[in-house]
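A lone chain, given as structure tokens: the form predicted on its own.
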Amino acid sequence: MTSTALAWFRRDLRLDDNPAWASATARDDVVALVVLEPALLAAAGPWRRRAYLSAVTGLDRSLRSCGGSLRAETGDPAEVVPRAVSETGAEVVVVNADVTRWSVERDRRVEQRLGMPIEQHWGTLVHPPGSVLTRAGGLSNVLTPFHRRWSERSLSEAVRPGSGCVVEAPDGSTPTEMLGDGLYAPWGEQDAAARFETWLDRVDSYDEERDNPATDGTSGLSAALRFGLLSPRGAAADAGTHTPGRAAFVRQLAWRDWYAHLTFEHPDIDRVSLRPEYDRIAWAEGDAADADFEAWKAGRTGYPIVDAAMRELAATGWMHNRLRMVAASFLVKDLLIDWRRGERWFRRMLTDGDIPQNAGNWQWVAGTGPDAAPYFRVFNPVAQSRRHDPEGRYLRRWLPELDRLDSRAIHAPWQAAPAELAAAGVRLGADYPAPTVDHDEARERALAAYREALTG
């Protein structure tokens, strides 16, 4: 008797190394399903919209050299799947487990109305939640600790697809099909694969390169890893830590883990903060903290390192790890603006927006979460972009209106002369706006706020 399983795709867009993928195909036939749900397309912005309806027919296509193809539905999941279930005489629901609270409420319905189990593994992470927890049973509250505990498990082996046939897509319901005009070009597992092996190349330097913007020195792999192109089991096993360069980047896989699992214990993590105290922080609210917050979106700051960070993910929908965190910086501790409001921004923008990762980022900034940073540290933005892009050349990439100041004054344009401002052609308040808040005085009105909101 032939067997048949319905493979659901959500974001491990990949056959590769993907155990979900393995056990479907170890039956005699295999659908593969994707539900293009309309809450989360109307929830993306356009560059994550983009990056997702591009893998899906990257997928597509992975699909069809081995035979079959991608049937793409679009509704609800717990109307589609079960109807295809029932359609193709699947036994089984084999997934890969996500650990957001809205997925987790999604199987649970998926399951209450297929009556039986949904098949879950875990080919989104290194190590699955509850396998990486102190001698004590729990999860490391501190990353230092779970690093170590992560690191000393096993990597599991590669999985490799089985035999099962691939079933092709009903009429009508392939990608192409389904997006129509809204078709985009396929970005797949090989794509993912050849800038992975393209990194492998220079990883060995990204201890010392990875706070450069003006560089491509990061692996640019944060949106393969969000959609599951690639697998973070594969991309750490062949990495390594045998430099330093390869050690840091396997520790950010870690950490990228890391906020997975927090996340699977704190489903709250982009609403509460992890540390209940700071909730009572008084953050600015009213029209003119509304224009603080669309000008720091629109990287009309005056700062110039957050307004080029910020017209680049506007640009893009990608910003440098180092500039994400001076941009958060300078929201809730230069404007006292509301972590969460931020953290929104971020994820409907950046093609990798995630809740685990960037809920995650957002908390260590504010110093809201577990292991954050303290709340008295304040990224100066001048001193960051003076550090990280000295010479100035990411601001000059993204600040076109500032190209003709020198390498000093680029940074604080405010500071410089105004015979120095004219002969650049900049007038501050026209071309490039005044700084919205004076960095000191900001500082001191933020540790006024933790101070109170701790001791309230």
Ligand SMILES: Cc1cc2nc3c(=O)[nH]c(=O)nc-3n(C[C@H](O)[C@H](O)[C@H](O)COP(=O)(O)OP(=O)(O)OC[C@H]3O[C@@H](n4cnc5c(N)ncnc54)[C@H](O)[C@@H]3O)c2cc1C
Contents of the next structure:
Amino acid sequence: MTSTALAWFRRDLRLDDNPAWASATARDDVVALVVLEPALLAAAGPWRRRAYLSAVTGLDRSLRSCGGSLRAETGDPAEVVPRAVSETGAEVVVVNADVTRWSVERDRRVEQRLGMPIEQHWGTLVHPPGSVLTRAGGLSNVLTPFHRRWSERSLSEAVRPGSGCVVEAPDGSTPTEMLGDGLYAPWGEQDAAARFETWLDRVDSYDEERDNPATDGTSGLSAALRFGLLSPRGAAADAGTHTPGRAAFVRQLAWRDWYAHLTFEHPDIDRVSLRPEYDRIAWAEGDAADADFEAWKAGRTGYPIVDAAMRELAATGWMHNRLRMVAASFLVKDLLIDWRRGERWFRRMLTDGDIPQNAGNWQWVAGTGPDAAPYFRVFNPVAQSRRHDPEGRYLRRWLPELDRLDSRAIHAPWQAAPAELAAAGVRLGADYPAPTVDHDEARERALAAYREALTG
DNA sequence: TGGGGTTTGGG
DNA sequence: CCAAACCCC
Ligand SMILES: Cc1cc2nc3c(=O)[nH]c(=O)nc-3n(C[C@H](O)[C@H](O)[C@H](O)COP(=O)(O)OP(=O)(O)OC[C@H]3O[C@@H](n4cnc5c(N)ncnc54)[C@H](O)[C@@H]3O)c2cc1C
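Can you swap the form predicted on its own for the form predicted together with the named molecule?
Starting with the chain above, the whole complex follows.
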């Protein structure tokens, strides 16, 4: 009698070094399934939706090179998965687990409908939740001790697919048929692996280049990690920590794990401040705040560094880490708008957007999370711009209307002399917005609001 | 991976 | 005069 496993792929869209896939392919036959969940696709903005569907196509490509193909179905997993099980005769469903409340609840619902437990592995983190603990036995609320413990743990060995026969998807449910031929160019684990290889040529200068948004001094691997095209465990192992650049890169992977573990422990990370006293802040609300929020989303705040970053986000689904901090700080501290509103917009628009990383980082910027920046750390958008993009190379890329301003004026056009603006062809309020807020006043307003929440 | 203001100490 | 140190938020 042959044994059949159903491997249900979610955000682990690769075959190599994938614990769930390795286990599933230890059976005689294995069915590979992706469920296109309407709720998830609706929540994703255009960039992440495209990336996800391309990654699904890429997974199908990988499966075809082992003689099978991917079965893709649309619907609620609680309906789709049990149906696929009964159609294929699979006796086990194998997954890599995820940390969000949404995915935990989904898997519980599926198990109920299946009438049996799902076989769970971990394949989207370097170390799974619950495996990195302080002496007291809990999850650290401070990154540094977490990182130390995390580094002390040895990395598990890479796992390889077993020899199970990969089943072909039935007619009508291959990604090509589901998504349309050629609409989504395959983006797969080979692409992620190739990108990682070229990153290893540059990783040694990461610690020096990472804060410069005008150059691609970072790995650009976040979307591949988001969808599991790259094994984070493998990335940490292959990079090593023997140079400062490599150590800094691997530390970022620890940061990623930390936010995932925190999310597993605090499923409401996107809804409540992990330091609850900060939920007493009197955020700006009403028409004026709504107008500020719209200006921020559209890149019309009048602060070039914020506007360039927000325009890049909307146009590409990407934003450099330094700019994420600056743009998020601007929304929270300068506009005094609830971090949750910004978090939702970022999550929708970012190709790499996910709840643990996005909400964790927003809580860090807003000062509401564990080990977050203290609330009185307020970024000055002009100072950040001068420090990290001194020539305005990045600004010019996204704000062509300011290109003729020199590298002194471009960071704060409203401070330039009228003649200088005229010579550069910039009419503030017409070609480019006048600043929506005065940073010095806004900073005082934010400090007062935070202080009030903490003391009053 | 904060910034604004002030003081201090060498030039 | 200026950078660094220091305090505070
Ligand atoms: C307000 C805000 C929102 C963010 N939202 C997201 C998000 O939705 N999804 C996301 O993946 N990252 C998010 N980040 C973290 C970080 O900005 C991105 O991971 C990074 O810019 C991705 O570029 P990279 O792959 O070139 O990173 P690299 O600098 O090359 O870092 C390597 C990897 O480490 C991880 N990493 C790096 N920085 C962080 C960090 N600060 N926190 C956690 N993990 C990190 C990422 O997986 C990244 O791919 C956010 C940061 C901020 C400040």
